[in-house]
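Just one chain is shown here, as structure tokens, and it is the form predicted alone.
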Amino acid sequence: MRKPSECVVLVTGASSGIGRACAVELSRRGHTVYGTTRRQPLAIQAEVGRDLDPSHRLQFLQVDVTDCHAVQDAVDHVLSETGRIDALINCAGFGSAGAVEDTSDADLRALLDTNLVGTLRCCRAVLPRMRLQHSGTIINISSIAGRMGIPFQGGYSASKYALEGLSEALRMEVHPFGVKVVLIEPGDFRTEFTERRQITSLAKANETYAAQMRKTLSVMEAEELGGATPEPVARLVGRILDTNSPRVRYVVGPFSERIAAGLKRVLPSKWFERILMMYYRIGGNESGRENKT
């Protein structure tokens, strides 16, 4: 049997944030790692290489997960060099902010195309070889927002809720082939995610929710910018790859957010909703009430 240190791992979204932390951590653990990036791979290779020893095996490939041909080409490249893929870590994704009413069809399609369908494309590309090997691990990076609807991130929460359902179904389907599927639900970490969060197109022109959204986003951004760097997520990924029978999902992040994920399961929905509204500084409806004449 192949030792964990000999695994071949494909990490999507590996040029920054959680994906980069995973690529670096796994290569340090002795894995052969291929990281995808939409940016120029040679530039990323040089940048990340400063954090690694020459013996560490990390190679970057230029891939946009919204392009099914690019995804398949990357998987074919890995297989041509190594003959196998032992793990896929799906980290590619982005965030969006705006009221649900201010989320256009195009905004939601863009989120789903990367955060959900992009993950599906990568899973489809690696599964034939994993089934043939009768082994493999797929780790999908979800979010605390996949456990609870986050105000002014409804589209993002929708993409992560959908990813959770997709992963649960996939886990059962591929179990007979020796393939494991795991969800990781990170809370707030200090990454480029904050500055790259996109404001929905309609929110930029609609003042209805603007004041409340700024107030709520200020809470989110303070938690993100004041959070830890994403290495704990990467270390968790490493431990999961060393586990023979991993759980369905793992929550990782600040203690308060891990507690919140547990409370969601046990509290009445209205109580939990009230706690979230207080946390995100959403008050009464007076400011948003339309004038009636």
Ligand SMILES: NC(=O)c1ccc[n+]([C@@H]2O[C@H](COP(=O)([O-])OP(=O)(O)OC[C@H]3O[C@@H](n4cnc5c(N)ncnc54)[C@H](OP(=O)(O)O)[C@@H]3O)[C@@H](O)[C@H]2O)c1
Given for the second form:
Amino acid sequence: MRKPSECVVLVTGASSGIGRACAVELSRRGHTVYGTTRRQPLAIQAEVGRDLDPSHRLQFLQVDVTDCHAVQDAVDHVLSETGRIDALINCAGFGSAGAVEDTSDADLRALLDTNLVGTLRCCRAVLPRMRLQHSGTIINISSIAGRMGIPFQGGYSASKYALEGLSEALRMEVHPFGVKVVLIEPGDFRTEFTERRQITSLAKANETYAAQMRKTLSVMEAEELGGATPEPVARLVGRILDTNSPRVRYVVGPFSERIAAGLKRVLPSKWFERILMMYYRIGGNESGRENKT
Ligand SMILES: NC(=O)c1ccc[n+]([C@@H]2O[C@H](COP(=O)([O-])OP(=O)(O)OC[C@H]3O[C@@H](n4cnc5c(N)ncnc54)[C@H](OP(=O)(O)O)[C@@H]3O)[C@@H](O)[C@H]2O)c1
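Show the other one: the form predicted in complex with this ligand, since we just had the form predicted alone.
Complete assembly follows, chain above in first position.
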């Protein structure tokens, strides 16, 4: 018989980084976990399985979250094997870099299609069963960039701000059905996110922002590559699944970034902007002067 602590969990984007750490942590906690990847699922399963005992239950399914049929097929597969779905952890996502002016419609659509609409597709696919069960938890991995616009990551920040709004609304809508919705806002962690970050198409051709973008990106990349591995996010996810009444959002990451999230709430916007500009080494007209030389 299923113990109350044993859940059936679907983790999207479980082949690497935060999603992989969640899949491993939740399997170790005794949950039955289905992870998704666009890559070859058996190969990923063999690789991730090295971190687990044979008794742990982790199975990989091939899903691109931009494909609603693939998402529905994965949920149907989970339901056909287990008859229930207790948690959905939406980790699938990617980053992008480029000035807002250098972000094309296609760049932004691609980001939103995965980071926002991909998450929505997964929520839509699990909600009918969760409502029927009158239980379930959806955890959406947002970002600190969903609390503050990060320079040269405007499209990415927009995708995470939108995810925050969507999740807040969904949380209230499904509350009467016993379904919980939670946002996690990670700071910088060392994952494949940095090397897979996509440079916007126009940024490759336009020199206007190139020098400043390199400077700002180098600060971000140093933080990410020098950051911790993502197990703290996975442990937080594990604790949230054990909580009866989880908070709306949780910030997890380095102390300085958790402080920044707090400061954003209390400081006048212009003061906070100055701090961010100093941090990301954006000064006066400096980039304009640099570009002329
Ligand atoms: N690392 C950080 O510092 C950080 C900070 C804040 C927020 N986040 C957020 O955390 C989430 C996970 O990122 P990560 O750091 O773990 O990066 P990662 O190591 O690159 O992992 C991203 C995962 O998303 C999957 N993915 C990407 N596009 C997909 C698509 N269209 N359909 C299905 N799966 C897709 C990838 O799987 P396949 O390529 O195998 O399909 C991979 O498993 C993202 O939403 C990111 O925005 C990360």
